[in-house]
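One chain is shown next in structure tokens, namely the form predicted alone.
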Amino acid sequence: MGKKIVGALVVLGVLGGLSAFVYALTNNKMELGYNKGYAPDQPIPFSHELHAGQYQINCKYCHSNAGQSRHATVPSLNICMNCHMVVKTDSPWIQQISEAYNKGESVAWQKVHLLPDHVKFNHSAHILAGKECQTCHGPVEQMPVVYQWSSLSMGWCVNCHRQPENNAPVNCGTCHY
């Protein structure tokens, strides 16, 4: 008799936990996705809070390909040096960037926003549609260390595409190879 009660309690516990999980997932209390909160260590500290926030440098100044290409791309060092030839030149970090620039080298920045290999994302299509970078990337201008703000899961993207004001395609080939 005792084993049946314990078994029933285990089944009820599992069903209760599963019900809570499904409720949280379907009522936007929880989000499953890829690498939400991911903030890799970068070879040189870079503050978006300082550059995009305090100095209000537009995202597309550094990520200049975002409006014309699928990829926003990591800025080349010549973009950094446009300012840092004269700004904060005594900083060891800026000196490291200067040295790499003068040698024709690059900095091995780590990618922050990760998508599965079978997913294609077109930055230019979203910018041409009038989307702000913060829609997907969050309040980057407040991030001393940039991190993946949204889940970038299929459900997260599709929910945005389904909004009537977005008039965005939801067919598989839009986002998948």
Ligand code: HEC
Given for the second form:
Amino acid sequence: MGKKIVGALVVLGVLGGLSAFVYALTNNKMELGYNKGYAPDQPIPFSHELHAGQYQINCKYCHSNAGQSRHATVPSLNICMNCHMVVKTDSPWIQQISEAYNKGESVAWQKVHLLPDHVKFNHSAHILAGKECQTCHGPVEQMPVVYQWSSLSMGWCVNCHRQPENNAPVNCGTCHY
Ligand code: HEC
Ligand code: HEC
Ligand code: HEC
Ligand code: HEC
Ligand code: HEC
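Switching from the form predicted alone: structure of the form predicted in complex with heme C?
Once more the chain from above appears, this time first in line as the rest of the complex follows.
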């Protein structure tokens, strides 16, 4: 390879690297604190793909609060034991769940979605307005490990509230304390 070509490639490489760097910076800035894609390690490998996908257990069977209150909440172990009292009792994970259940303990599930404290969100308002879980959480029934699918940025909320068919409020006090 001629020196000139190598030189040109180096310059291109540096420019390419630089623009990738600038892109990453601006992109990072836009996503900072929003945790899109966040999937913390869970104490027990619970799979939505298996339960909500393959076995088609309804979201609200486990997240029954979603339609009625501000928080959707994660199910307590008695919901799991409805099946796992008899299903797959030879699994060490299920044995761990049974032991915790028998001792009256709970599983320390790590929160996937974390809105800042100054924001108020209300599940039931959205469910009553006919929004599907998947509109905001993505195809959870295909996720072996559930992750944050939407950005949860203010723009994301406001864009949807602004759609004429939604007729949802956009004044600051709707979403902020
Ligand atoms: C309009 C968007 C939207 C819809 C629709 C929605 N969610 Fe959520 N969900 C969110 C947001 C935003 C959070 C984070 C709330 C927070 O941090 O306070 C969240 C959090 C959660 C949590 C964590 C516990 C909690 O309440 O903070 C669960 C579980 C959950 N959603 C399940 C569901 C299920 C099941 C459905 C359908 C029945 C659903 N969600 C519909 C936006 C939505
Ligand atoms: C409606 C029935 C039902 C409910 C409710 C249920 N499961 Fe399951 N679960 C299953 C079935 C069926 C399997 C697959 C068993 C198999 O592979 O033979 C399974 C598999 C599992 C496994 C994989 C075990 C292994 O070692 O392969 C885990 C972990 C698990 N469930 C955890 C939970 C937890 C935690 C809850 C409560 C939040 C729960 N399940 C609620 C039916 C259920
Ligand atoms: C068999 C019970 C079960 C079913 C059915 C189920 N989930 Fe869950 N879900 C859980 C458990 C347990 C957790 C906490 C562990 C985890 O994050 O994986 C959870 C966590 C979540 C979270 C993350 C909550 C957080 O910490 O922010 C969302 C979002 C969610 N589920 C949505 C759904 C949706 C949408 C469906 C239907 C497609 C569904 N779930 C069906 C048991 C269930
Ligand atoms: C997919 C569209 C959509 C997204 C995304 C969305 N919303 Fe909403 N929101 C609605 C609709 C529709 C209503 C119900 C309007 C009505 O009927 O009053 C609503 C209602 C609300 C309400 C209740 C208003 C009231 O006083 O009754 C709050 C609070 C709210 N949204 C906060 C948020 C926040 C915070 C986010 C982002 C984290 C968000 N929403 C994301 C569509 C959305
Ligand atoms: C539909 C819901 C919604 C409405 C309406 C809304 N916000 Fe927000 N806002 C959010 C959410 C969610 C966040 C957190 C995510 C983020 O920082 O983008 C946020 C964040 C913020 C922040 C913090 C930004 C930062 O960098 O930490 C400020 C300041 C703010 N909003 C001001 C306002 C003002 C002023 C209004 C009225 C003009 C308003 N918001 C209306 C949902 C909303």
